[in-house]
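Here we start with a single chain on its own, the form predicted alone, put down as C-alpha cells.
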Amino acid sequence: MLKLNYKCADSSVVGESNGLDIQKEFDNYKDRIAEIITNLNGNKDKRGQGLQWMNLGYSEETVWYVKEYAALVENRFENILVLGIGGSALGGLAVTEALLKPYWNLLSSEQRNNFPRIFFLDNIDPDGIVGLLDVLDLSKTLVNVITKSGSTAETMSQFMIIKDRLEKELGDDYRKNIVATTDKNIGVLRQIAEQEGYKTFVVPDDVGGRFSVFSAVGLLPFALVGLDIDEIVRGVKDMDLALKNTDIHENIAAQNALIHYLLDTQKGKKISVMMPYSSRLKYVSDWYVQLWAESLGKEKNLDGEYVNNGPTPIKAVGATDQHSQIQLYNEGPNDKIINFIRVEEFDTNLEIPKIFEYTGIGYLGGKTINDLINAEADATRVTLADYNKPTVTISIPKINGYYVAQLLYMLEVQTAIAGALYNINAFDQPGVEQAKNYTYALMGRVGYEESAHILHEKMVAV
C-alpha cells in the first residue's frame, strides 16, 4: 500500500510556530475522525449527498461494457480523441500519463502493441483546436465527447466542429467515430446520442467531474489504449477497504486530510503543493489542484455562514521545479505545506556512465538516475525542515495501474474527510456556475437574454 511519512509537519522538527504536534492531534481529533468517516461510508448510497464516487470501484457492470466495447473497436482507430474539460479530462490525463510508455504518442504502431495514440483536447483555444486537427486523420479518430450535463459551451463547441468535419468526410458512416459519455437521462449530448445513434457511456448520478476518473469518463479511454482496467479498479477497491478504517492511526488519508486542516486554521499554511517526482506523475498534480480548488473553496459553511474557505493548491514536479520554485519556498513566506510524492522502484534503471572522472562531476559515474532523483527528494525534504517550513511525503511502491489509482483515490477520500472538517459542501462548486451563466449569456443562449443585458452593464463599468 502507499505509505505517508508526516515527520517533516511535526513541531518535533519545524517547530511549534510552523508544525503541528500530530500525535496529540491525532489523539484530540480521533472521535470526529471516525465519525466523518463512518457518515461519508454511511452516506455514499444515498441520492443527492455527491458520494457515489465511494462506489465506482465496484461497478462491474461498467468495467464489462467499457472492455466489451474496447474488444470491439480494437485496431479500428489510429487515434483516441478526447473531448472534455475539468474533470472530464484531467483524471484521464493524469492516469494515462502515468501509465503509458512516455512519449505514447510519438511511438510507432509496433511499439505502441498496435494500439492507438491518444489526445485530450481540454481547451479550447482556436489555434490549438485547429493546429490538433490539421495532424490527426479524423477518418481513423475515435472521438469520445465526455460531458455529463452536455451543455458544457466549450466541450460542445469542440464537438459541433468536429462533427461537422467528420460529417462531411465520411457521410453517414461519420456515427461510427463518435462515442458520447454523459448523462443516463438527460441533457443536450444525451438528446443527440440517441438521435443521431451514437454509442454511448454514462456519467453516474451523483458523481461530480473531479471525482469521475474511476468511471466510464477515465475506464474508457483507459481501455481504448490497452491499459488494465481490471488493475486500476483493483487498487481502488483495495485502498477503499484501506480507508473505511476509522482510527486515524491507521488511516492515511485521515492523516493527511487533517495535517493540512490543521496547518491551515490553525499555523496560516494556505497553499497545498503537489511535487511529484515523476515526470509520469506530473498531470497527477494538475488533476489535483482542480480536486483541492473546487472542493475546498467555498463561500459559506454548512451552516450558511460566509467563511471564504480553501487553501490554494499550486502544482509542481520534481526534480525540475526544484530549480523554479524551490528558492520561494525555502526563503519566502512561510505559508505552504508541500506534499511530495516518492517513487520507490522505477520501471527503469539508468546508470549514469563512469566518464569525466578527473572533474567535478566524477563522482555521479557509477551512480543511477534512480538514486539522483531520490536523493533529489530526500534533500529538498530535509532543506525544507531546516527552514522550518512543512512537508508530508507519500510514498507509491512503483507506477502501475494499482498504485496509481490508489494514489488518485486516497486523494480523493482526503479530500472528503477535509471538507468534512472545514464544515463545507466539497461536493459543488456554485462559483464556477456563475462563470457559466455568463458565458451563455454573452453567446446569446436562449433564457439568458436578461443576464447578457446586466453583463453588457458590468462589463462596460469594469
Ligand code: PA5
Contents of the next structure:
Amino acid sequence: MLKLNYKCADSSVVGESNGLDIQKEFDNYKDRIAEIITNLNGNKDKRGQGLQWMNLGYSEETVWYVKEYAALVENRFENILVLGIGGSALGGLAVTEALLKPYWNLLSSEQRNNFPRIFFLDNIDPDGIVGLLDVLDLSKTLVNVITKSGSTAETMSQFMIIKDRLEKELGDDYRKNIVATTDKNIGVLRQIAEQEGYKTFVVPDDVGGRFSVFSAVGLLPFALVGLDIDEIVRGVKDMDLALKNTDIHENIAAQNALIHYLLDTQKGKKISVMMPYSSRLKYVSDWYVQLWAESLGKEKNLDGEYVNNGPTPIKAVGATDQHSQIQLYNEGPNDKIINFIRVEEFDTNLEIPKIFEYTGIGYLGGKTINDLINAEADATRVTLADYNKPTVTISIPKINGYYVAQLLYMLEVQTAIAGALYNINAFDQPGVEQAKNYTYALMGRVGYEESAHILHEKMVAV
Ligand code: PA5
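Now show me the form predicted in complex with this ligand; what you just gave was the form predicted alone.
All chains and molecules follow, beginning with the one already shown.
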C-alpha cells in the first residue's frame, strides 16, 4: 500500500507557527473524521450526492464492455485520439503517461506490442490542432470523443472538425473510427451518437469529470493501448476498502486532508504543491491541480455563506523543479505545503559509470540514477524543514497500474474529506459552468441570447 509520512508537517520539526501537533489534532478530529467517512460510505449509493465515483472500483460491467470493445478493435488502428478537456482528459493523460513505456508514441509498433499510439487533444489552439492532424493518418485513427455534458465547446468543435475530415476521407465507413463517451441520456453528443450510430460508452450519473478517471472515461483509452484495466480497478477497490476505515490513525486520505485543512485554516498555508519525483507522474500533478482547485475553490459554503474558499494547487516535478521553484519554496513566503511523491522502486536500475574519477563529479560514478533522484527528494525535504517549511511525502512502492490507481483514488477521497472539513460542495463547479455559458453566448448558441446581451454590455465595460 501507499504510505504517508507527515513528520515534516509536525510542529516538532517546522515549529509551531508552521506545523501542527499532528497526533493531538488526529485525536481532536477523530470523531469529525469518522463522521465524514461514515457519511461518504453511507451516501455513495444515493443519487444526487456526486459520490458515484466511489463505486468505480466495483464496476465489473464497465470493465467487461470496455474489454470487449478493445478486443474488437485490436490491431485495427495505429492511433487513438482522445478529444476531451478538464476531467475528460487529465485522468487519461496522468495514467497513460505513468503506465505506458516512456516515449510511447515514438516507439515502433513492435515495441508497443502492436498497440496504438495515443494522443490527447485537450486544447483548442488552432495551430496545435492542425499540427496534430497533419501528422495523424485519420483513416488509421480511432477517435474517442469524451464529454459528460455532451456540449463543451472545445471538445465539440474539435469533434466537428475531425468528423468532417473523417467522413470526407472514409465516406459512410467513418463511423467505425469514432467512439463516444458521454452521459447515457442527455446532451448533444448523446443525441448525435444515436442519430449517427456511433459506438458509445457512458459517463455514469453523479460522477463529475475530475472524479471520472476510473469510469469508461479513462478505462476505455487505457484498454485500447493495452493497459491492464483489471489491475487498475483492483488498485481502486483495495484503496477504497482501506479508506473505508473511519479511524483517522489508519486512513491516509483523512490524515492528509486534515493536515492540509488545518495548515491552511490555522497556519496560513494556502498553497498545496504536488511534486512527484518521477517524470512518469508529472501529469498526476496536473490532474491533482484540477481535482484540488475545482473541488475546493468555492464562493459559498454549504450553509450558503460567502466564504471564497480554496487552497491554491501548484504542479511541480522533481528533480526538475528543484532548479526552478525550490528557491522560492525554501526562502520565499511560508504559505505552502509541499506534497512529495516518492517512488520506492523504479522499473529500471540505471548505473552511473565510474568515469572522471579524478574530477569533482567522480563521486557520482558507481551510484545509480535511482539513488540520485531519491537522495534529491530527501535532501529537498530536509532543506525545506531547515527553513521551517512543512511537507508531506507519499511513498508509492512502484509505478504500476495497481499503485497508480491507489494514488489517484486516495487523492480523490482526500479531496472529498477536505471538502467536508471546509464545509463546501466538492462535487460541483459553478464557476466553470459560468465561463462555459458565456462562451456559448459569445459563439451564438441558441438559448443563450440573454447571456450574450449581458455579456456584450460587460465586455464594453471591461
Ligand atoms: O471536472 C469537471 O467537471 C470539468 O473539468 C469537466 O470535466 C470539463 O469542464 C469538461 O466537461 P465535459 O466532460 O462535460 O465536456
